[in-house]
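Starting off, we have a lone chain in the form predicted on its own, written out as structure tokens.
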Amino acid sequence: MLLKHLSLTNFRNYIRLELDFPSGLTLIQGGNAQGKSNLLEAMVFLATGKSPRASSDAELVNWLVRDEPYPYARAAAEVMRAHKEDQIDITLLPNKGNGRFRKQVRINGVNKRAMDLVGVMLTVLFRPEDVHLVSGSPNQRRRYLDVALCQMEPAYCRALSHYQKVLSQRNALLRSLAERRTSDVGEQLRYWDEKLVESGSLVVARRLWLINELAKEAALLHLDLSGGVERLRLRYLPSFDPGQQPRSARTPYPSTQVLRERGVEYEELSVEQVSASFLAHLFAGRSRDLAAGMTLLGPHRDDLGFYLGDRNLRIYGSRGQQRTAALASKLAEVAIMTRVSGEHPILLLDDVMSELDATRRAMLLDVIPMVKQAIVTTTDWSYFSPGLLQEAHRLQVKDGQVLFIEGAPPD
């Protein structure tokens, strides 16, 4: 899979940009706040329909055009995959003068839903924030799993979207029931329980599958990254055991603390197995949900644990160990996505070299030739060897302008 051309109009700090990319390695150098990360953000936006950085699409529209009568932003790409060329186009258009923007998505000139973008252009993005994947929040780790699975399985993306909508509706009902103190709790919750389980069970089952796959790949990569002295283990840390039924309504979460510390390990669970367990746990935990006014268990409370032996790296790992585990997991994601899709994803590294020591930088650079295309941003050319600089396609970014660098590698 290759990104051949990127076109941006009024996207972040780019008023107008037309940029070709070759296969192999592209290095993009520039100072802070010049637009390097914006380029990679546009690529992920085209691949997933969502920005990895912005909280709203309005942030993507160049501020210089905000006061124009009809402000808009556009990102487009030409992608080559399996001897087939696809054109992706996303335009952000003003939405009824309320300061928000709506997406107009086209694939090969045909209007599509944003969800239809999934799988057209596969990307794996590694940012400085991802270096802190192990030590960061559970939400960061859930997002990591979701972005990877959504690109590999459109059905997962649909299930996740459905789950989030139903969860919001069930939580609203729980708050309403708590305020009214009605006795007809079971009948009103039953419908939303079943709807929540309908999509949530697929989310849980596929996350378990991905974590198992990541665990296999990352363990081998981690051995290389750590010089063969440490073996990484990844575990699913759910809010309920998807392979077990609760013991009784009085003990709906008999092993919650254990689950969140040690996780669960199943080779595989079917959606049907997870459904039976999820529904039973929801039923057993209704009183707690009503008291809290929210749903206390489900994939929205999942976590992912990183361990060396039985030692939780989030709590007991050094910063170097945490970063090595995060790097091994991101590289494992590349291998899994390649195997599942039959296509090499585009590897995007956003100024992560400054976050890694010399040994880990060298190991990461050794992996780059394994992918068909890698696009790497940096503030400093010195992170790369003269030989690598000579072979790479080199660009420089300054104030939203991109220049191609020819000749000898820079000093």
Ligand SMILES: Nc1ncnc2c1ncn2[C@@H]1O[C@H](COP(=O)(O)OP(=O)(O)O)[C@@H](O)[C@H]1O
Second form
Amino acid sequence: MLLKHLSLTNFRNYIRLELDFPSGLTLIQGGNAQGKSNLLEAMVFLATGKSPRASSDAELVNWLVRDEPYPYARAAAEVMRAHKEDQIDITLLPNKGNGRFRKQVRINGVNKRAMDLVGVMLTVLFRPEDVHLVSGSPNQRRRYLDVALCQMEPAYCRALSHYQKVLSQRNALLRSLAERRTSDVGEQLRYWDEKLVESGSLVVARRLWLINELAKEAALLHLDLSGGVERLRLRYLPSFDPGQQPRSARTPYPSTQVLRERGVEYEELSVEQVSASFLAHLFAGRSRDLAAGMTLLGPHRDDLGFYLGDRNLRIYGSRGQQRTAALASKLAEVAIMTRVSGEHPILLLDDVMSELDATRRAMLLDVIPMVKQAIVTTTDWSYFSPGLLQEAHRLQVKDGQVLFIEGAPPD
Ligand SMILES: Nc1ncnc2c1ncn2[C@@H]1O[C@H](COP(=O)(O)OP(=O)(O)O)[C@@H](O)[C@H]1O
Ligand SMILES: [Mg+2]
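Pass me the form predicted together with the ligand as well; I've looked at the form predicted on its own already.
Following is the full complex, with the preceding chain placed first.
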């Protein structure tokens, strides 16, 4: 997969940008706050329909144009995969003057839903803050799994969005039932349980699959990256045991705390297998849910554990160990996406060189040829060898403008 051309209008600090990209390695140098991250953000936005860091789309619209009578921002890309060219275009348009923006997505000139972007452009982004993948909240790890799976499987994306809707409806029902005890509690919950299981089981089964795949690849990559002997283990940490029925209504699931400390491995399961166990666990946990006024188990409570030997890296890992584990798992994602889609995702590395020591930097650069295109930002050219600088396509970004650097490698 190749990004051939990127166009931006009023996107962050880019008022107007038209930029071609070759295959292979592109290095983009720039000082702080010049627009390096904004550029990679635009690429991920085009690939997934979502910014990896903005909490609202309005943040993406250039400040200077926001007060204009009709402010808008646009990002567009020409991408190429297997001899097929696609044009992706996302325009943010003002939403009835309430300060918000709505997305208009077009693929090859035809209006589409954001969900239809799945697979048109595949990217894997790695940033210094991705160390939070290991050290941060479960929410960040779920998001990581979701972004990866959504890029690979439209069905996953649909199930996830359906699950979230049903979950909030079931929670609303639980809250209202806590207030007024009605007689048909069981029947009403049963309806929502089934709906929840319908979409939630696919989410659980596919996350389990992805984590097991990531675990295999990441363990190998981690050995290279760490130069160490300790094996990295990635483990799915579900809120209920998807492979087993609850033992009794009193103990709806085994102490997940214990399972989470050690990180047990789950065999791959079919959606049907997960459905049966999810439904039974929901049933067994019903009185707990009613008491809490919310749904206490399901994929919205999932987590992903990183272990080195027996130690949970979230709790015991050093910053360096956490970063290496996060990097190994991102690179594993590249390998899996390539295998599943038959396309190499575009590898985006945002300013990660300064965070790595010389050995890990060299190892990271070694895996770049694994993809067809890598776009790497840096504050400093000196992180790269003269040979690599010579080979790479070099760009410089300054205050939202991008220049091509010709001739001899810069000092
Ligand atoms: N909506 C926006 N409109 C205009 N400028 C923005 C907007 N959002 C962020 N910026 C600015 O863009 C600049 C570059 O940001 P960024 O790409 O994160 O820098 P870096 O090169 O350090 O990665 C920053 O000065 C930031 O304040
Ligand atoms: Mg940055």
